[in-house]
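Quick heads-up: it's one chain on its own, the form predicted alone, in structure tokens.
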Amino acid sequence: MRLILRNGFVYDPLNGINGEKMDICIENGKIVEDVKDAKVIDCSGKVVMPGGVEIHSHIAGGKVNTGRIMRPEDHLKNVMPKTRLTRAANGYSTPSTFLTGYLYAKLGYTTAFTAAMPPLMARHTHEELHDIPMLDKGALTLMGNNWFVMRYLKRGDVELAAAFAAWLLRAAKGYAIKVVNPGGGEAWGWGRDVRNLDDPVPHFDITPREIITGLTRVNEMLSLPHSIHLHANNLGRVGNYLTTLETMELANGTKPARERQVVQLTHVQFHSYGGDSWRTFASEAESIAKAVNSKDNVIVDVGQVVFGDTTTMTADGPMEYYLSSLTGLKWSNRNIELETSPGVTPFIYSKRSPVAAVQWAIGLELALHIKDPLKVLLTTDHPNGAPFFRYPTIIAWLMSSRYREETMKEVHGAAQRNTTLATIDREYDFYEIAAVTRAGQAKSLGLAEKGHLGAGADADVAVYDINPEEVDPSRDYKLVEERFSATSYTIKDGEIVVKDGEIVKVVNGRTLYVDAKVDSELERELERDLDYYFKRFYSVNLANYPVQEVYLTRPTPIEVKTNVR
């Protein structure tokens, strides 16, 4: 299909376009300079942005299915009947695979990454990703508690650790190295946790500090498109901001192999907590923001809380047990052999709760205190802080201090006393919204053909019925919230898939994964180790472990040149 999106207000931060009235031309699924004999769509009085990019969302895999099984009541809250084009679907905080794709498309999103894939569960994860329509997708691959990784790093064999990481990404068809509570997942298998960066992991006698620095080095040796994606230690613990600040320092002096950060700290709202007990719980978002502002090689995503009930899920098993012990709500935990220990439990963010009120404020503080919007990415850590389809509400909060003030009047007074949110006048504009929802996420992931509207980019575009010359987001925040909830058009690979908030075509996106290889001699040494340890410890044969491309939709390998010899 050839298209011209005519005369819209274009916001494209990666190309420095800030609300300029211009045409966007599309041919053969790509943005082009010019096109002839094309269908013209009048975008006058509308906002045009690249398709949204979701860097961190729990949308596929074992944890999500456990959440669906645990919470039948959740499915009744959001039911989508079958239509001529779409499948029947349901789920609020744990929407079904098909509904996930439909809802993202209606928001104007065209790419999403599932946040934590255990390699042993990769085949099932890809089966679920296969069922998610409308989106290009990929998976962040868990390595921070992997026995092979810890063993190699402990003995100082970084080259073999890199060879294993490259093999694991190929075997699991993963996109990036994900690190969750480094060392804590393995410690949980012994009924323990690691509470600071120098606590030794049982049996392996390696510390979180060594795991983080080792995998950072591995990532840069492999020259992977994304940096390590780090869920730091002590998530959700009072006073954990000190651990977060210390963790950021580990990136100092590390030279990136690519033009990007060397560490992305994820869902940092959950890691910005001050105080010495839940009675003295307070925000340290400003401290975290100052640290991010001062560093070129660290970026963060938010993990914003929105009030209501949800389902929390993470590969941080000890944290989920701790959370369940606080709430008394049902809880599930699992040990994935040699790899990780995930957990799932429901949670309620009540406006009457002082803790939830402060958590809500912290996420917004982070986004407003961090100066460069390309360094702070909008997420809810779906579904942990809220379902992803609450993004329009968060966008409206960021664009309107009035809306924040109105919300603050409705929540517990701790939000005003124990955070700086009430003192912040900054309001995002459309350019900054495009940065935190599209440009920054694509740049962080190393996706050169996404997150912008320059020639050669994928023709993934979102058009919103908002006229920046007539709408004042500070005053008209409810209109902004409404219009960002459903696009006028969502275009995926040059095809119109959503029109006026309704699905008009169902398409299947690509599955992106990294194809990294190292020196053949290192590969042979690794193969000997894999054969020995799989026979000794794993319950599956090595030959049955890798995922074949047949499980992927439109498999798209990304080849990288490594520095490992």
Given for the second form:
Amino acid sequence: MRLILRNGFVYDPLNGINGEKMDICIENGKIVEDVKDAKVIDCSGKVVMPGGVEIHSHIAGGKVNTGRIMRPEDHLKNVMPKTRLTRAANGYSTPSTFLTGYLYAKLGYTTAFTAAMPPLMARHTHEELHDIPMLDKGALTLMGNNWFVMRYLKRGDVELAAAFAAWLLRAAKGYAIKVVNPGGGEAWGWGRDVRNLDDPVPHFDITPREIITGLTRVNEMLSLPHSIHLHANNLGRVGNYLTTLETMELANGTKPARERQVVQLTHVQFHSYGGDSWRTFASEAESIAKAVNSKDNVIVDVGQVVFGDTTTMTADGPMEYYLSSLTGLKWSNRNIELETSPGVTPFIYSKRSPVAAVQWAIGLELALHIKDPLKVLLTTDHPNGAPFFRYPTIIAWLMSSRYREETMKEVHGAAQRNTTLATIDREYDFYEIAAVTRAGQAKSLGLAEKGHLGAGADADVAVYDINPEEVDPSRDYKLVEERFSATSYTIKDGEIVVKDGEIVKVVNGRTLYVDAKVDSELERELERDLDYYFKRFYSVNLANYPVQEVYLTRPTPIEVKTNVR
Amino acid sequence: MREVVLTPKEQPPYGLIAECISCDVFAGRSIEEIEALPVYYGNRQGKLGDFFDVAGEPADKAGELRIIIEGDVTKTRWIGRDMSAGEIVIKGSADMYVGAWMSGGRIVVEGDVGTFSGMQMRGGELHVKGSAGDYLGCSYRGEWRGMSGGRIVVEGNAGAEVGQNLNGGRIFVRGSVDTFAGVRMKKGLLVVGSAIDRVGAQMTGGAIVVLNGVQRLLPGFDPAGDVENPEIEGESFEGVFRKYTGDHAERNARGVLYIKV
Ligand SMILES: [Zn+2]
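Having seen the form predicted alone, the form predicted in complex with the partner chain:
Then the entire complex follows, led off by the chain already shown.
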């Protein structure tokens, strides 16, 4: 299919295009310089951006399904009957797989990465991803509490750890190394947690510091497309910003193997807490932002809170237990053998709660205090801070200090007193919105053909019905919120999939995974270990562990040449 | 008050989902429009008029309307769902979910109601002259915030888990109730004739009154003396009642249980 998106206001930060009126040409699913005999779509008076890229969202896997099972009452919301094209769907904080795809497409997103896949649950995760239409997909793969990883790193065998990480990504069909509460997940198996970077993990005698620096080295030795994706220790704890600052220092001196950061600290809103008790709970977003501004190899994503009822789910088992003990609400916990221990519990961010009000402000503070928008990516850590389809509200907050003030009036006074949000005048423009919702994500993930509209990029495009010459987002924030909720057009691989906010074509995206090759002798050494450990400790046979490509929609391996031994 | 009369025709052999039978939905609609309202059965959609003869005089406002169902509708579900005003009189028995999420108005049932009736009610009144099934005035599956307001009266018996997660409002069952009455209750008042066992399990607040005895009491309830002609949650009771607090299997439990001596 050949298309010309004519005369829109184009925002393409990776190519430095800031609202220029121009045509975008599409042929064979790619952006091209020029195209003949094409269908013309009039985009005059509209905003044109690359398709949105979601970098951290819990959309598939065991936790997500546990959330669905635990919360039948959540399925009463968002009930949508089937149509000629789309399947019946429901769910608010735990939407069904199909609904997840449709809702992202309506927001103009064309790619999404699920945030935490336990390798043992990879087959299940891919079965769910299989049923998420409209998007290219990938899975961040949990390694921060993995027995092999901890053993190899403890004895200083980084090569073998790298060989294992490469094998695990291939076996689980994963895309990147995800680290969640390093060491804490394993300690949770003993009813404990780790509370600082030097707190040793029971029986492994390794520290979070050693796990993080070790996996950082592994990631760069393997030259993986994404950096390590780190959910730091002490999530959600009062005063945890000190741990976060210390964790950032661990990236010092490491040169990235590619043009990207060395670490992405994820949902950093949950890690920017000051005070010494819930009574004195306060924002330390400014300290965190200052540190990010001063470093060139660390980026963050926000993990913004939006008020309402949601379901929290993380691979951070001890944290979920802690949270459920604060709220008294139902709770689920699992132990994934040698790998991780996730938990799930509902949470209500109430406007009347001082803690929730401060959490809300912290996310926005981070986005507004960090200067370079390519270093602060917009996420809600779906569904932990809010469901992803609340992005339009967050975009409107970022673009309008007046909207933030209006909201501030409705929420507990702690947001005013214990954060700097009320003092910030900065308002994002469309260029910066494009940076924090797609360009930065694609850059961070090392996806050269996504997040921009230069020739050769995937023809994934979002067109929003906003005329930047007429609309003043600072004043017309409600309009901005509404128009970012449903695109005029979403184009996936050169095909129109959403028109005027309605799904007009259902497509299946690619599943991206990393295929990194290491030295064959090293691989044989690893195999001997795998054999022994699987027989001894795993509930599954080694041969049944790797996920076959048949489980993936449009399997797309990213081949990586490594320099491991 | 104006009246719209629904006379049941042949009912389907399985559940008829008719959440449209509500004064709020009927208000402002003509008889023809009411007949055309959607109902669901199995995987099919039909019209209310396929299952009921509709007659009478519709009203513009829900509060000015009484809906009368002439006879048994034992396969019809969700009557009065989300209703905020007006009155429904069912001259027979109805199926599940009568008055679910109702916030105002009144529903009178001359026969019995099925399970989950009065679910998560917020206001108004549900009066059942016959008996109710399980989960009367309970919360939806998985939901921990139960009925929060209004009043349910059952003149006959009710099934298990009456007032589960009760979070406000009042439930009166004149006859007997099955196991787990008032389970996980936090607020409000539950009055029952007699109960079998596990009354008030995991309750942390509110009051339960049992007029004709409990077969077996949970160990998490501590006796707190006898009271005569007590006033409980604004209602007066006659006679001597043994008072208990609990369920102390829960932390900070402030529930109160009264059993008539
Ligand atoms: Zn997450």
